[in-house]
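The data below hold one chain only, encoded as structure tokens and taken in the form predicted alone.
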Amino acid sequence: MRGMGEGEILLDIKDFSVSFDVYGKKSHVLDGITFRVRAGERVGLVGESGCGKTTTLKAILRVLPKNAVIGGGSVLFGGRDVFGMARPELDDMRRRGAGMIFQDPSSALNPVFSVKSQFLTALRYANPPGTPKERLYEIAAEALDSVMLPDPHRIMDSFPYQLSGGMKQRVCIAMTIAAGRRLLLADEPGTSLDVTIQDQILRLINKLVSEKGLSVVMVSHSVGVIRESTNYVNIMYAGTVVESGATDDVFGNPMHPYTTALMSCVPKLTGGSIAQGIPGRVPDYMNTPAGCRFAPRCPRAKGACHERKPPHAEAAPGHYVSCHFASEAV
């Protein structure tokens, strides 16, 4: 796939919807999500557990379960529709275009094979046929060194159970970047690690993005992680993008009631009171509300909120909100 200049649109998701067939019924998970990722950009997806963040990442790689049904819209990578790609083009996109970093490195690595065996297998898939094994080994060692793992050759000879959680996550990151991919899909890469190692992993990803000119989609339910790791953010709720814009703008001036409620749940260093959760629960995807999906939990909901879905409109320059009454934000 051809290279891209800084600022060009690498990933473009337009009004994309996905449902799942579950025992003869439809679970409407993604409902018309729209966002872009430009070359060299760090984009966040933040929201409660179960809001469709991981499903969005799987759609980008076209690895959705067999019971998934595309309800409309498109996922464009490098200007090409991922769901319209023939198998050779799809394989090329996965080899050199986008790769995923999973939240649990222990499940991403096979415990019965050495790191070297798994790393070289991944590189054979990503590199031209006939690439010498010695060259693949060099690429792997260089990648392990770039993620600040000491003694890459010892790591290559190790089995996953011999490595700590942080080391295994660094191995997974190295395997993703060694193939020369342009987009990293980071699915809560530090959630299964302790907070100090989580911080190291997030700093490492930011460093690699800056040095190598990569793009990243960072998924998290932590507002703090997204605020520190991205320059553009999409707030997701129940399979919809309810607010999007520059990270500082969205968190500095939240316009959607859900964003405001989400931020109120973050504990304050100054103390003063215990952070409260958001009343209610995420709607049943088999029986979603007719209008705004957040309306049943929204303190500002009015008649229109329960009747029709709000458009994702520009409420301020570069700041988009899906709310009928965004102008009333406080």
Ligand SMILES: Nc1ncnc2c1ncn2[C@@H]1O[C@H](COP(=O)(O)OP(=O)(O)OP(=O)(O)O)[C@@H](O)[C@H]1O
Given for the second form:
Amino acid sequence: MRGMGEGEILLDIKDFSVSFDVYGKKSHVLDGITFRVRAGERVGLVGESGCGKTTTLKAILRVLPKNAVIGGGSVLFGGRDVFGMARPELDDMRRRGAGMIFQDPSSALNPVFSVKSQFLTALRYANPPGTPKERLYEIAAEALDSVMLPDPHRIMDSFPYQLSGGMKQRVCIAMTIAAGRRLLLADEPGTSLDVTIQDQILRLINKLVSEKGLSVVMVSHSVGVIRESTNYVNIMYAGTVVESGATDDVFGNPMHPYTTALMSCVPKLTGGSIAQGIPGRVPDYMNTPAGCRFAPRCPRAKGACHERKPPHAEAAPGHYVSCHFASEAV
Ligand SMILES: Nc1ncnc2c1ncn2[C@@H]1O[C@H](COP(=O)(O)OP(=O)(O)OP(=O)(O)O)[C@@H](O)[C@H]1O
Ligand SMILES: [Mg+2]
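Starting from the form predicted alone above, please write out the structure of the form predicted in complex with this ligand.
Time for the whole complex; same chain goes first.
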């Protein structure tokens, strides 16, 4: 965690596991996830579809689906166990501590209320009781201005259907930031929008995060997005973190075969190589491999890989890899 070593730990996820009850059978999705986010740090979660990125973010806010069962481990926010919090503390954490920015902004805003009414409700909870409505309105207008939305007053009077997707996404970001939250959970922000808007949204998040010293967990299946917008990365495969470390170290010197495969899926602008897909698919969570979850797809897998789970071990300073044969060149 380059330059952040001394930062206060905001989020601390330790050996956290979640399964889902599906018609009486258990689907073992998250299998011992561990990572931390320090104040001001930008942490990426990258992995292919279905590897558990959204499930991890939902766990942080304790908004997991009803059929989720916690299998072990803990999620600490500001040193407090999220799953042990009583209702008022949990509400406070969601209103002022951590907020999620969704892939599809339409689902995050209520279509039947104006932006103003939703914004002021959110701010009322986040500010001391009795804060005058005019003051809340001012805070909201400033926040809309900071996400570069023209004419904040008009936006305040709008209903979600009157705004474009990119505008709605900006409103969501403004609401998250204005409430004074310290941690943004950005779940593939803007991937439901076109690429230029998506790019603007990412730039905006990066700008606000650095200006306000916020922390962010940025989820993406794109290596490019993660390289550009994070300083620490966790590579996820099938509900496990297979490699983690400073973003430059992990992508500069990938040690897990899955990371290498993920990187080779990025088309090269020079056209020098053809993107190779990763053969095989994410394992069936109802019937997960006994050893390393990546073993069935791994070009290097040997006996031990099918028998024992590899530890998440420090293979180079600050660079962790879950692979029995991490030291072998990829
Ligand atoms: N409520 C649920 N019941 C059963 N299985 C679920 C439930 N929610 C998620 N899953 C399963 O958990 C796995 C991880 O899902 P998750 O949405 O966390 O993946 P993801 O990494 O965010 O994928 P994507 O990139 O497609 O958004 C998937 O196999 C999914 O089908
Ligand atoms: Mg997802």
